[in-house]
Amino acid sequence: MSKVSEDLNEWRRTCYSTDVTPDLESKEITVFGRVMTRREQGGITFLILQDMKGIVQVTIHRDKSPKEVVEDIKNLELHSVIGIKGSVKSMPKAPHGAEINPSKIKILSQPKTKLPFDPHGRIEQSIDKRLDLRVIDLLRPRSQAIFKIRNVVLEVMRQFFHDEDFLEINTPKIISSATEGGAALFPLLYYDKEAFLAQSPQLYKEQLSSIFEKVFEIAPIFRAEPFRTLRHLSEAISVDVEQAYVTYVDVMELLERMIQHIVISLNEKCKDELSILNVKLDPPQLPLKQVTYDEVLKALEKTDVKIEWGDDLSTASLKEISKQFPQYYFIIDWPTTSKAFYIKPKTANQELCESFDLMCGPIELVSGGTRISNREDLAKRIAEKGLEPKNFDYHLKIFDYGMPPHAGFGLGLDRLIMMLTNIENIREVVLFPRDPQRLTP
């Protein structure tokens, strides 16, 4: 083992790997990173160092480099965390066209055991094995590309909403009662009371839109659904939007512009990451295609898939429909009984509601609609859904003080990243996914 010094002392980074180019010829620099590969050729040792920006080549000459450096690298283990001080030299075959000739090396940490799998190996490990040691899996360029893309998506989303004059909010994730219906909630002990993890910020964001008019939140939601599929999680990140003085038509237009903007931005900012994933993104042409629920059922009549009017669309039915619409499209005007109590029925036909789902092929990415803004109508819908009205007193009383017309949507960020990266398993695009079988790491 080479000598290890965990203290940085006066050592501080002056460059990242991607800064090491011929423009810095002969300049003295300091870099930090992890040793990814080591290659011996004659009296020369080549190290590839990886940091948060990329990789850089470090070249040690047995006869020319300082003896202390040559001695330090003799037993240097792969994946050791090190610092390098040295001068930059142009080298066309090196990453970015330059390498570092070290004058000093600081070994900060060396692995005490062999990695259970090679993150750069050609053999793909099972996702469960990789998730058990997620941080090791994140050494893979492919995994890093996914989360760099995810980071840009979040950055672009927030900027888009801010440019549209939306206010970012944070709503409680511990709630007093299972007021929202739908998927089961996770119960927990809140001091001496029973509470639940929130499955949506819906009611809070509606209330806040009555004051701030345009609000959004990017935060976790929790759903105690006992099944495991390639597109469901127990903890997910939801992008929730609510806007006053608009209808579902307006928020659909906002949503499709945001999706288009995200794709354009990724093509500009993530060329390398998209290349690693072998993904080509075509910005969607606006306006997106809209198909009604009734039109979907009519199209399904020509297939073997049967759906009764008023039922939700099954996975099989969505796969059939996606053959006609392989990219982004809206399914609009759902049966009122199939949607949440707060979705507004159409004035001309109460059996249908002002609702939409944004699909990408067979995958639902977004659900939204116009909300009921009248207290009496909302109380009626709560009762029709078989929910306990008294659990909604804290929400209904806000309507007594005046509630403007409003609409909004909830977008599943993790599913969107799946679509943008062409990843089949949602667990691949979440750093530490939670599902019925996984609570660690």
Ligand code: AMO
Given for the second form:
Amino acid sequence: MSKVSEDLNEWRRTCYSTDVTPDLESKEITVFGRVMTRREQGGITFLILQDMKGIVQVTIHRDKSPKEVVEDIKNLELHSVIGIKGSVKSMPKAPHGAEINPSKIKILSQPKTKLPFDPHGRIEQSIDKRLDLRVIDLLRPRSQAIFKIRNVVLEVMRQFFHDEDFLEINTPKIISSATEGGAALFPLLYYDKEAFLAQSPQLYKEQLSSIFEKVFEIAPIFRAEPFRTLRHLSEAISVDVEQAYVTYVDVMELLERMIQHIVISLNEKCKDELSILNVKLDPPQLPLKQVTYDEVLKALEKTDVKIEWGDDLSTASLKEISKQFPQYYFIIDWPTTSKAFYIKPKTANQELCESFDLMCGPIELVSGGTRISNREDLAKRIAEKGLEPKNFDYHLKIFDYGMPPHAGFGLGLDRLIMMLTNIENIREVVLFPRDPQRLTP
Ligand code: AMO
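What does the same protein look like in the form predicted together with ligand AMO, given that the last one was the form predicted alone?
Now the complete complex, all chains and molecules, led by this one.
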């Protein structure tokens, strides 16, 4: 073991790994990072140090480097966390064309045990093994690429909403009643009362749209999904939007512009990450295709998959339909019975409602619609759905003080990232996923 000192003292970073280029020739710098590889060759030790921006080569000459440095690295383990002070030297073969010749090394942490898998190894470990040690898995270039893309998607989305004059809101995640139907609720004890984890910010965003008119929230939603699939989580991130004085047609237009903008921005800002993942993203042509629920059922008639009119579309039916629509498309005009109580039935035909799902192939990314803005109609729908109207008093009374017509949607961020990174398992695109079998790390 080499000597370890956790105190930074006067040590501070002066540049990142990727700043070490021939432009800094002979400059004295300080870098920090993790030792990813170590190679010995004829009296020279090459270390590759990884930091948040990338990698840099550190070269130690047994004869020329300071004795202290040569001594310090003798027993340096892989994955040690170190600081290096040294000078930059052009080296065409090194990453970014330059290396560091150290004058001082500070070992901040040495691993105590060997890693159970090599994050840079050729063999892809199972997702469960990687998730058990997620932080180490995040050293893999593929994992880093996914979360850098996710970060840019969030940044671009927020900017998009702000440019459209939306206000970002934060609503409670401990709530007193269901919004999306009773089955998938996580109950909890709130002091001496029963409470639940929020399935969606639906009622709050509707109420707030009556004042701020255009609101959005990016936050967790909790669903007690009883099954383990590649696209369901117990805790997911939802991008919720609500807007006053518009209908579902208007928010669909907003949504498709946002999706197109995200794809264009990723192509500009995440070239390296997309190439690591081997993904080519074509910006969708607008307007996106729209199919009605009835057209979907008609198309299914030619297949073995049967759906009764009024039922939700099963996984098998969506797989069939996606053969015709491999990319983004809307399914519109759903039966009123298949959607949540707050979705507005069409005035001319109450059996259908003003709702949509945005699909990408067989995966539902978004659902939304025009909302009921009249108290009596809403109370009636709550009762029809078998929910307890008393539980919604706090919501219904707001409608008595004036409620503009409004519409909105909820977009599953994790599912969108799956689509943009071409990843099959939703757990890959979430740092610490939660599902019926996983509550740690
Ligand atoms: P919905 O229940 O369809 O609608 O959810 C909206 C979107 O959230 C994502 N999603 C999930 N992602 C991962 N795991 C889950 N268990 C999960 N559940 C949902 C999906 C889905 O399309 N309040 C309405 C939205 C609205 O009308 O504004 C709602 O919650 O991508």
